[in-house]
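Form predicted on its own, single chain, as structure tokens, below.
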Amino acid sequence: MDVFDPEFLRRMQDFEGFWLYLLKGALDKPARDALGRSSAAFVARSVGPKVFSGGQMTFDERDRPAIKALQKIGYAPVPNVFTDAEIEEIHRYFQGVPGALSGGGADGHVLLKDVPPNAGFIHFHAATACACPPIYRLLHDERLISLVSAYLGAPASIGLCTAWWSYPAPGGAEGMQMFHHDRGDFRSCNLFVYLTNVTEGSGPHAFVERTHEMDVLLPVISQRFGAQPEIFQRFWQWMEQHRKTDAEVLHLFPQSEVKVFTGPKGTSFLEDTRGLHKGTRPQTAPRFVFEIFFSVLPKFNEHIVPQRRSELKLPAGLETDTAKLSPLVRYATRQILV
């Protein structure tokens, strides 16, 4: 980095560094959320006329309840996005591709059959996941993209698609198994899909309702702690901590406000992960999950090399000619597929 270069702080990489500095801790939640709304307004004005039919954002009216639920409480169950047959196909696909090990001192890339007993996770990254036929189809689902775009207030961008197994492993919760809030963008929404049956013992996802958006959270906390100024102030300081224990969360939020997602394989839900959430540590059985991360702006904190559709080995019936995609779908998938 040559700070004496006349172009320093004018180049894209310098701007990205500044943007990540703001995203990862320089701004508090009110400022982050305000910047998210401004980002959405800018992208909607800049991109909307080019990707929406007639220039106006539209969505399927059947999805209005999901959009309202996201706005009100931060999550929304949606109809299963994969059939049982597609889930079986996904399992077969991931049996044959290597994933990245983590947790329990494990590392490296291995096939599922070679995962060591001490591993906590095996992750499959976007370049691998997007070549799985049912996942490829879902990434191009215009109804889903339109739903998420309506919630974000701007054409959505897919910055990540991934799948991972979480395993019962010795030790306490770590990383994403502790309550936290994501900072992948100033305005975002995630789709989660269970690819195995998930019970209380197999690591269900948990989310603290109404913690996603400042305009929603502030009235709740004002009513709860507004008459106790010291506690009220400490709460907002605590909210800026990235990781939080179960005891801390349940001291401030009743169990009735913590949604725990259990259900059979195929269970699908949208969530604004700017709210407090975690993947509970499995105790009795492993859990297999798929995720799509939607945002307003490109995902700056990961370097993603888009895959060429024409080079993927996909079955007939899946559109691989980028020029034939709708403008909204082409825009949404541009970071991972070209």
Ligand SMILES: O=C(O)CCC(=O)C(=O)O
Contents of the next structure:
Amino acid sequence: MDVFDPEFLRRMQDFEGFWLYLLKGALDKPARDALGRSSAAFVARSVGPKVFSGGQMTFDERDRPAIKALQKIGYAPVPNVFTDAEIEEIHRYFQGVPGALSGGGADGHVLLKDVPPNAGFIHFHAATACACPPIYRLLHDERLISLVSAYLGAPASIGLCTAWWSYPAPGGAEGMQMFHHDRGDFRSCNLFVYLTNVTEGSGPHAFVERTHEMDVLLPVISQRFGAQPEIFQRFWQWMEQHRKTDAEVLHLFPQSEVKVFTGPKGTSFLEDTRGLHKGTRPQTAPRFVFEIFFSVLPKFNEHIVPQRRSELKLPAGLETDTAKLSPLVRYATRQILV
Ligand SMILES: O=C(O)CCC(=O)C(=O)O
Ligand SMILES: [Fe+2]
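I've shown you the form predicted on its own. Could you give me the structure of the form predicted together with the named molecule?
What follows is the whole complex; the chain from before opens it.
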């Protein structure tokens, strides 16, 4: 990085460094959320007229309660996005493609059948996941993209789609198995889909209600701790820490405000993971889960190489001609598929 170059910080690469510094470190939650709202307003103004039909943001009326729930508490169950047959197809697909090992000291890329017993996770990357036919279909689901765009307040961009197994391996909670908040963008929303049955023992996802957005969280915390200025102030410092223990969370939030998502395979929910959440470490059985990350701005901390639709081996019935897609779908998927 040549700081004496007249182009310094004008080049996208330098600017990205600054942007990530704002996202990952420099700004506190009120500032991050404010920047999120401004970025949504900017993208809505500049992209909206080009991708919304008639230039206006619309969504399916049946999704209004989900949009409201996301705004108010930070998550919303949605009808299963995959059929049982599609879930079987997804299982079969991921048996045949390598994934990345992590946790328990494991690393490298292997097939599912070769996962060593100590591994905590195997992750399948976006480039692999997006070529799985039922996933490809879902990524192009205009109703889902419209719902998420309405929540974000701007045409949504898919920054990531991934599936992973987490295992009841020895050792304690690792990484995202501890409560944390995500900083993938200043404004974002994730879709989670369970691909195995998830009980209390098999690593349910958990979310602390109303922690996602400053406008929602501030009144809750003011009412709870407003009369104790020291605790109130410490709370906001604590919120900025990346990871938190269960004991810390339950000291500040009643159990009734911690939503634990159990449910049969197929269970699907949207969540704003800027709020506190974790994927509990499985104890009794492994868990297989699928996720789409939607944001307003591109994902700056990862450079995904988009796959060419025309080069994927997909069954007939799925649209693989990018030019034939609706502008909203084409825009939303552009970082992973071209
Ligand atoms: O495994 C889980 O349920 C949590 C995953 C998570 O933290 C995330 O996707 O941001
Ligand atoms: Fe997370």
